[in-house]
Structures are given as structure tokens and as C-alpha cells.
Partner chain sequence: MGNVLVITEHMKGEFQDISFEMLGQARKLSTGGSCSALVYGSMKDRSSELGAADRVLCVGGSDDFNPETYASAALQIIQSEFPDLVLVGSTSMGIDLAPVLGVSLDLPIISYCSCIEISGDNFEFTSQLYSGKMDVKSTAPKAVAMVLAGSFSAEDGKSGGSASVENVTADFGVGRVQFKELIEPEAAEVDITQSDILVAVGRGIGGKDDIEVAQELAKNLNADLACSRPVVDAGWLPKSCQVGKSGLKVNPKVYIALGISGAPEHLEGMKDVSTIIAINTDKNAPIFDVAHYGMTGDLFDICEELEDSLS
Amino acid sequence: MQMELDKVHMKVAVLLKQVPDLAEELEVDESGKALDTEYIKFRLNEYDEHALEEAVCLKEAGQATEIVAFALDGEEVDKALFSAMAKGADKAVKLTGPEVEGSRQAAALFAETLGMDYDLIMTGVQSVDDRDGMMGPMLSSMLKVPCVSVVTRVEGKESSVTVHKEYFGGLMAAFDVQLPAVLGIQAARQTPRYAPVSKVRQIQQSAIIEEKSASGVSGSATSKVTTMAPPTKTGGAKILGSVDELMELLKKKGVA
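Using the sequence just given, produce the structure of the chain by itself, in the form predicted alone.
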């Protein structure tokens, strides 16, 4: 009975994104505005993996009652959602709608779908393909709820969460945040768990992915990619053997 009384009834949404595997060789397509995705592999954004892990840890600690994984429709997204359920998510939802151009439009799609139905919304602090780190802040602005990013641990309460946040130089701080709220997770309290292939297959046979359509009109793209190209190779670097060589080089460059 005491364990039931101590349990926190908190509903958590975790936002997931599939990104190109950076171990692959990336090439620009014929349009010159996007990556050629024909042959590259996709994987779950590593920061979103940490967001999911932290949510599952909350549930295992009795500080959350339900975890729902959300993702926009795209390359290999079903695989990511089934894997999320294999790791501990209770449900999975795939959002369909207009082609997404940028974080703002993606945030609008999520905001329209999530509304105020969740106590806590957790997303990776950034994604490895754009690194703008704006999904959490934009989503919180659209939903008009608090947001904390660069989070490394979450502790749930009945109407709030204690959030551990990392600053530059390794400085840590703890905040009490009223729910509902949005959190950008940088690192979970432990290494994200691995879901065996056998368990993922079992989930595929026993669970379903719910599909929801959203328009995301309020988040129409404000900017577009006009060109994309790999970095230009330059002359490289030169190793200097002494301070005298450095001073001589600086004199030749006219800076000393």
C-alpha cells in the first residue's frame, strides 16, 4: 500500500528523430539542397536515445506511469518506434502530415498532436543533423509551458520535477520545475539500454504503432536550404619545431 501511495502519476511523451548514421559516407543529391538518402543508413538520434532512457528510468523508479514515444513519419521510423517500445515505452505514435522543412515546422506538428495531454515532454537536447537545439524551446513556446535544456537527470514528484542541468565548465544546478514542462535531455543517468533483436521482433508481432495526422500550419517553414556542399579542402597544417620558427612565420604573415 505504501508503494502505491508513493507512486507518481505522471504521463511522459518522448520525441524521437531518425538521423543519418554519421559513420556512413554522406553525399549531396542532384538538387544540391539535401543529402542523397538512397544508400545511407538511418539511426535514432543519440540524444533522443538518452531522453527515452531517462523516461524509462523515471517509470522504473515509480515516478511516471506511462511513456508514449512520438516520431515524425520518415526513413525507418517504424523500426525506431518498435525499438522504443522494446526498451520500455508503453505506446508509439507516428505523425503524418506535410513534408517537414526545419525544426519550427516539426515543433508545430508535435505541439498540435501533444497539446496539454502530457505532464512531461522529453526530447534530445539537439539532433546530430542540424544541431540547432531549438526543438525543446520552440515546443515550450507553442504550448506555453516551462522548458529546461541540457538536462542530465530528472526526478519526478506529484506536480513538479527536479531537473539537474549542466552549464559550461562542468557546473551543475538543480531546478524545481512545475508541470507540464518540456525538457531537452543531454545525457540520461545511465547508458541507454540495448533492445535485443528478438525482443524488437516480439514487439512488432504484438504491438501496433498508432498513426495521427497533423497540419502544423502555425509552424510553416521560415527558411529554406538554398544550397548544400561538402567542406572545401584547404592547404592543410604545418608542424613547427620551435618558437623561432613560429615567430618567423608570423613575421612573414605580417602579424608580428
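Whichever C-alpha set is largest while still superposing within 1.5 Å between the two forms counts as the rigid core. Please read all numbers here as calculations on a predicted model, not as lab measurements. Numbering follows the first chain given and starts at 1. Compared with the form predicted in complex with its partner chain:
- Superposed on the core, the two forms barely differ at E60: its CA moves less than 2 Å between the two forms.
- Fitting the two forms on the rigid core leaves the C-alpha of L246 displaced by at least 2 angstroms between the two forms.
Okay, that was the form predicted alone. Show me the form predicted in complex with its partner chain next.
What follows is just the one chain, with no partners and no other molecules.
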């Protein structure tokens, strides 16, 4: 029964977001201000994968009792949520409602839905498209709870977590953070696990994704987008046509 006594009763929400797969070629739509999303593939924000992994690690270490994965409705979101359950989330919730533009509105929607129901909210530190701010710290500010971002390690206690925040060059700082709190996760303690297709399929047949509708997004302050375009090429690289040319260059530079 020792295990039971040591167990930390912590309810964790993990926020997941689909982002364009950058392996695909990105194109600007007719407005000239946004991505053309018609043909691009979406994938889970890689930092969110780390947030989920760290949450599952916490639960496995007996430092979290329940993990609920949340995502806004959108491209291939069901797949991401089923996969999150296959990896260890106890429940999955999809937020339906008004179309959300940008991470700030998304944060507002999550703030409304999550309220103070969770001890810990974990999400990826950033995403490739969060033009108007990072979700974690914005959400914490809306909920008026503390937040630490760029986190690489979480240890759960009864009413707080100890986290490692990464600076640069491998330098980190440790913080104690009182719960409830939000964490922006940079990297989990281990490589995010892979959910086998068979397991995802099994979950798909047995589990359901709960749907919650969020009422609205207030008109928060935002800048006005005027253009989106691939960066102007600044001369760039001299393209080598063959490995022989590459060899020649390496010799010239004294490398080979």
C-alpha cells in the first residue's frame, strides 16, 4: 500500500494542436495573407508530442492520476486524439465552436473550457504558426495562474511541481511552481513514444472522443496581417551538381 500513499493526486490537461507538416511545400492562398491549406498535410505540433509524453511519464511515475488530452476541432484532430489515448491519455476532448484564428484566440477558448478544473496544464512550448504569442503563457495569464516555459523535466509533488527550464548552451534552471499551473514543454524526459497503428485502431473502436462546445472568442488585441510570402532569397548557395564538385570544394577548403 506504500505506493498508494506516495501517489500524487494530480489531474493533468494536455493541449494538442495540429500544424502544417513542413515536409510539404507551403503555398500562400489568394488573399496573400494566409497559407493555402487545401492541399497541405497536418501533423501534431512536435512540442505537444513532448508535452503528452512528459504527462504520461508523470502518470507512470505515480505523480499524476488522470490525463485528459484536449484539441481544437480541425484537420485530422480525431486521429491525433485517438493516438493520444493510445499513448496513455485517459480521456480525449475535442473543442467545437467558433472558428479560431491564431493561438491567442485558441488560448481564450481553452481558458474558457478548462477553467480551474485541472492541477496542471501542459502544452508545447511553441508551434511553427503561433504568430500572435505562445499558447501556454497566454493561457496562464488568462487563468491567472503561474507558467514556466521551455521546460524539459517535470516532477510532481502534492501541491507543486519542480521543473527544469532550459536557457541556452545546455544551461538550465530549476523552479518550484505552485499548482494549479501551466507548463510550456520543450522536450520530454525521453523520446515521445510511438503508438502502434493496431493500438490506435483498437482505441478508436472502444473509446470515444468527448465533444465540448466553447461559446466564443472575444476580440482580443491583435496585429493586422498585411502579407505572407516566402522569404526573399538572399543570393543563397552556389549549387553543386555532383559529388565530384563537392569533393573538389572540400579539397579546396582543406577539409578532404
